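Given as structure tokens, the chain that follows is alone and in the form predicted on its own.
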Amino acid sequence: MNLHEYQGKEILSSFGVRIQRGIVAQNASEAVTAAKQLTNETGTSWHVIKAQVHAGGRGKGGGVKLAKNLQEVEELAGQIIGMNLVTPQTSAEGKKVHQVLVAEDVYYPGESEIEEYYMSVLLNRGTGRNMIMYSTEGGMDIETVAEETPHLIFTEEIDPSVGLLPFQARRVAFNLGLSGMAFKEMTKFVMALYTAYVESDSSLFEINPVLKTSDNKILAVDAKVTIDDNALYRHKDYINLRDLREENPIEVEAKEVGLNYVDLDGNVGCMVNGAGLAMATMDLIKQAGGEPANFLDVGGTADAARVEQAFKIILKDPAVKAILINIFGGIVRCDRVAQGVIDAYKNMGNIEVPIIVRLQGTNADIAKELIDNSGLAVLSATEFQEAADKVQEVFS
């Protein structure tokens, strides 16, 4: 589950990791009112205006801008709330803007240099460590740091066993060139963080950057956090954290539904039981010349409700050209998924797309028998190669 920033930050305070401070609204008079506040709170005259969309780069879309006066909170609030904001990660329409957060100025003058730093806490998949990769080329895109600057990218990684130990944290602050009181500050900030990372059963904390103020404070200035939906039982107040204006759609209606949906950019619709029959399903179709639409798997219990949502799930993406369901009975009879797919067949009446059904186990050859006598334009198959094939023959 994707954070606003707002709200990743709230949950690292809370865990005693220093932020920028700064109160969401939700339409211009609200952006004065909240500038009001931090002003008298923090002290801080000017302010930044930051569009809350799930998408990094929303500075170079336009959906961070700096307020030097009460007029200007006005004006920018009221010309981000409500755009359609495009950034690398968004789609062409870009994301529309419900809200903005009103921050505070942490990039006052001082006695020192102010510095920024690139952080994030994340589970390398390869060792099954959580490890923390910083950087001192805070403010850029980690992945062009990476191409062009790898040397300029630490990582630490922590034995699950004892945890984040303190000479590691130390470790961060050195190799990030900081000394005296902002080496201080930095290992206290590492340990919070990290320390907020796993008791919030998050799978991605990003800040970038972390700033470094000209008074040697430590803190985050940006946050992008990724909370691990199956952890969410245990953060019940989490899940009111969730913004569904900000997900697919139809990934939404997949869910409520109880079926696991994820979107993707093809044109072949996918109706699969089980996470490594849909993957191998998505691998077939692309050898056949097509794209795979969407991830869809029905589950253990594809009964004919169950497969006519699914029905209706895919057909929502204008995208889809075929649709290919391939189900190997297990704990689900074929005959019964085959009865499921004739009844939503009739039940819809308006399916337009080819449909090729591959039902293989339990009872594969009364369901067949079912399909080919049912005088639908479903085409059967039994074999992966054979669906392959009947992917194809719709394509060519």
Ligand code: GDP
Contents of the next structure:
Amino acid sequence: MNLHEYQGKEILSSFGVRIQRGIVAQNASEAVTAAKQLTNETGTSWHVIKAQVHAGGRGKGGGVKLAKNLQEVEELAGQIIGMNLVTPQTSAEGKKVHQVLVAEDVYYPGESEIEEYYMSVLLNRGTGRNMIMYSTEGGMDIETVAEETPHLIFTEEIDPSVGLLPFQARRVAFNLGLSGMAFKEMTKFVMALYTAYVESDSSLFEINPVLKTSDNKILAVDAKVTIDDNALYRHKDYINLRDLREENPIEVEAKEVGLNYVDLDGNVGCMVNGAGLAMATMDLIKQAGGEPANFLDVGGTADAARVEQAFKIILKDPAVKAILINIFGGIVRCDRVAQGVIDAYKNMGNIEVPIIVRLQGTNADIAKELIDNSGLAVLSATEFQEAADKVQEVFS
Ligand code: GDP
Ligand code: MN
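Switching forms now, from the form predicted on its own to the form predicted in complex with ligand GDP, please provide the structure.
Zooming out: every chain and molecule, the one shown earlier first.
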């Protein structure tokens, strides 16, 4: 589950990580109230108005602006809320901004004494260990840093049996070139950040930039936080942080009916039981010259109702030009799946794209007969390659 910057910062702060403080606002007048409150609490007179959408690079797209007085707060919040923010990480249409974070300006008094760093915490899948990745080159695209100046990216791997040790946090501060008070602050920041990552069951923290202020405080100016969905049952208080407006509507609907669906860019819809077979099916489609439109695992119970739900979900994507159903009948019998496909097809009545069904396993022969005799525009196949060839035929 991805979070907004303001939500991520709240979690960081709850574990003692110092953050750029802010208050979220839904409209321009709320933004002004928020700015006044921040001035009372922090003494800041300048504010940063930050679009809250699930995409990075907001600054580049005009979604992060500095306001030097309350009138500018009102104007900028009014401009940013409701805009379609286009950033290097969104589609060309951009993302609609529903709310802004009104934050204290922490770049005072001038550019000369401040430093921006990059820091993330994530799992190194190669070693199976968490690591802290960090760089002196903050505030810019880490991908660019990795490409052009890879020697400026450092990593610190964490042994899960002992956790992050203080000497490692000191090494981070040292590699970032810090000394004195800023060094101590960075050590504290890194220790707290790692605790927050572990305790919140996150799978990614990306703080870009981490800021050293002119008075040597270290704080998180931005926060991209991803919580591991599989651990959400342990964090009931995080569940309402989900913002469905930011998610793919078809994926949200699929989730509601318990289908494992991921939207992709291609034009061949897939309906498969089992994640492994679904992956193999996507490979097969690619090999046959097609592009999968989705990943869809219908799970164990591929009955008529389920197949119909899956059809409906797949067909919501206007790019779908053919559907490949690839089901292995182990516990579920192929003839029941075939009947399910036929019933769903008839029920829906308006399926205009060709459908290729490959059923293999228990009662596969009966299933093929059912499909072939159904009188519907459904092509049957029993072999994997045969199914792929039929997908290709549809497009040629
Ligand atoms: P992103 O563009 O989506 O990564 O959003 P960030 O939260 O990282 O903000 C983008 C940029 O806005 C930062 O890299 C800073 O240069 C700038 N910025 C953020 N906070 C402040 C602030 O308090 N004062 C000033 N002057 N600039 C800020
Ligand atoms: Mn950023």
